[in-house]
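Presented below, as structure tokens, is a lone chain in the form predicted on its own.
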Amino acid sequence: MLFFLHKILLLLPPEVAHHWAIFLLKLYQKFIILFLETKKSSSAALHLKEVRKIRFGNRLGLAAGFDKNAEVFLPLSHLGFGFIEVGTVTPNSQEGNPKPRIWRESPDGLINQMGFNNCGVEQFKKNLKKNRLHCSVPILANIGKNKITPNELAIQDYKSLFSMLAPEVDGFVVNISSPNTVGLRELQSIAFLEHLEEVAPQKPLWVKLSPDLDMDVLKELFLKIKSSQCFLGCVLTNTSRQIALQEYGRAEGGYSGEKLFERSLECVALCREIFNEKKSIIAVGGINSVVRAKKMRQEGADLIELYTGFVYKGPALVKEIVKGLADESFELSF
């Protein structure tokens, strides 16, 4: 059944397909809550708060951008993911960029210029609280600034998101690298990381960086993150505007998928070389097979995330990679 539903969704325009996928997952969520046994009181978040650890069901997670409003993380966890990244959420709701704003590109790629469309943190928090206790895998909140917030005030957006969501999630991914919010990637700087240190909560905190940064700039950021007590590591990488432009002639939006893999792998390798064993790396970008997941692990990634591969290959890919990695549960101290 899942196979045929997935094939039908791929026949629809990308954003329409996404809305239908969320609708179907909401139906599955009702079934889970009504008929399947869930672990209400033993969620990873509640069970491990006191010992300052976060336990992942397995090393494969779902990247931000799919469950933008934290509505369907429960059924996604039942598909086999060991953790879920929800968001990107901003303090105030926003519609995002004008449609059309997402395109399928061969082979197995997407270009999106969504622009952080989301329901805003208040509704996002309500959505989290509604089903959080039913979910036994860690939930990470991907957070970003509002489009209208100038960069000099951006830290206030992140501070408010930390404050609102810290009780509800296991950790945060700070998104300062999306190419679809004007000026956002300028926050990929030592100065802004220092501002984040001043407001960071007592929660695991990763920084998501762009694949389009020069290696020298990435190295400086990695060194800063390595030396900081506030950051648990990096998420590598976000989508690529360079690939969208050079390969497909699109001046706006960011590319994810097949052609991003080698660059993301390169970033992960450099990051591990600098981090040694001191920090953690979540790898995302062009991972669409067990072979690619293993390559990311070999280059030093602690955790793996899917997005575009999941869109094209569906739940079957989740099971293949989890089985292929054959990992037991994984813990990080913070």
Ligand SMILES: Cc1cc2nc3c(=O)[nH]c(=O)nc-3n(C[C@H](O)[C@H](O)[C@H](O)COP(=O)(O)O)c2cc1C
Second form
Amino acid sequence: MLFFLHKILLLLPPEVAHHWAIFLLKLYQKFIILFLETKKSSSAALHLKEVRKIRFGNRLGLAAGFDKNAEVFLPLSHLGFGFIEVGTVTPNSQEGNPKPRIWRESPDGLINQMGFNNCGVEQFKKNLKKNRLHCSVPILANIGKNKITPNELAIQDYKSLFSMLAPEVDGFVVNISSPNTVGLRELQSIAFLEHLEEVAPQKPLWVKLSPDLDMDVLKELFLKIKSSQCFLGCVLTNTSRQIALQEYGRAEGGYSGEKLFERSLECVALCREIFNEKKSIIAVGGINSVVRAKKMRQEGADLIELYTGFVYKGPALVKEIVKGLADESFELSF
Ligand SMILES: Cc1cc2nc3c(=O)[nH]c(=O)nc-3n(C[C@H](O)[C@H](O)[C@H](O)COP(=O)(O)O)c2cc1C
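Starting from the form predicted on its own above, please write out the structure of the form predicted together with this ligand.
Once more the chain from above appears, this time first in line as the rest of the complex follows.
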């Protein structure tokens, strides 16, 4: 049944397919709440009691951008993901860029220029509260600044998102690497990381970086993150503007999927070399098989995330990778 639904979705235009996927997941969510036994214990609360520890159901998570409004993390966890990154959420709701804004690119890639379309933090928090108690895997909130917030004031957006969402989530991912909000990627700097340190909550905190940064710049940022008490590590990587331009001639948007893998792998390897065992790495970018997931693990990733691979291969890929990694749960201290 899931197999056929997934095949039908792939026949629809990409954003229409995404809306239908969310609709179907919402139906599944109703079924779960009505008919399946759910734990009724907030993992956020559990992890708070377990002083400075976060326990992942398994090492495979869903990357940011799929459940932008935190509406369907519960059914997604039932598909087998060991954690879910919801968002990107911004303080105020945003429409995002005009449509069309996602394209399928062969082989097994996507280019998107969504532009942080989301319901805003107030509604996002309500959505989280509604189903958080039923969900037993960690939920990380991916946060970003509003399009109209100038970079000089961006830290205020992150600060308010931290304080609004800290009670509801198990950790945060700071998104300063989306190519679809003008100027956002300039925040990938030591100075901005220092501002983040001043406002960071007592929660696990990762910084999500772009694969298009020079290795020297990445190295500096990794060193800063390593030396800071505030950050638990990095999410590597976001989508690539460079691949969108060089391989598909698109000057706008970010590429994800098949051709991103090598670059993301390179970033993970460099990061692990610098972090040694001190910090954690969540790897994302072109992972669409057990072999690729294992390669990321070998290069030093603690956790793995999917987006485009999940779009093309569907729920079967989740089961395959979880089984292939042959891990049960995974615990991180912070
Ligand atoms: C349609 C789409 C929307 C995305 N939205 C977000 C987002 O809101 N925030 C974010 O940090 N990353 C976002 N991403 C990036 C993914 O989380 C991931 O970093 C990237 O797609 C690389 O992984 P993949 O090759 O497995 O897709 C988005 C990706 C896609 C394809």
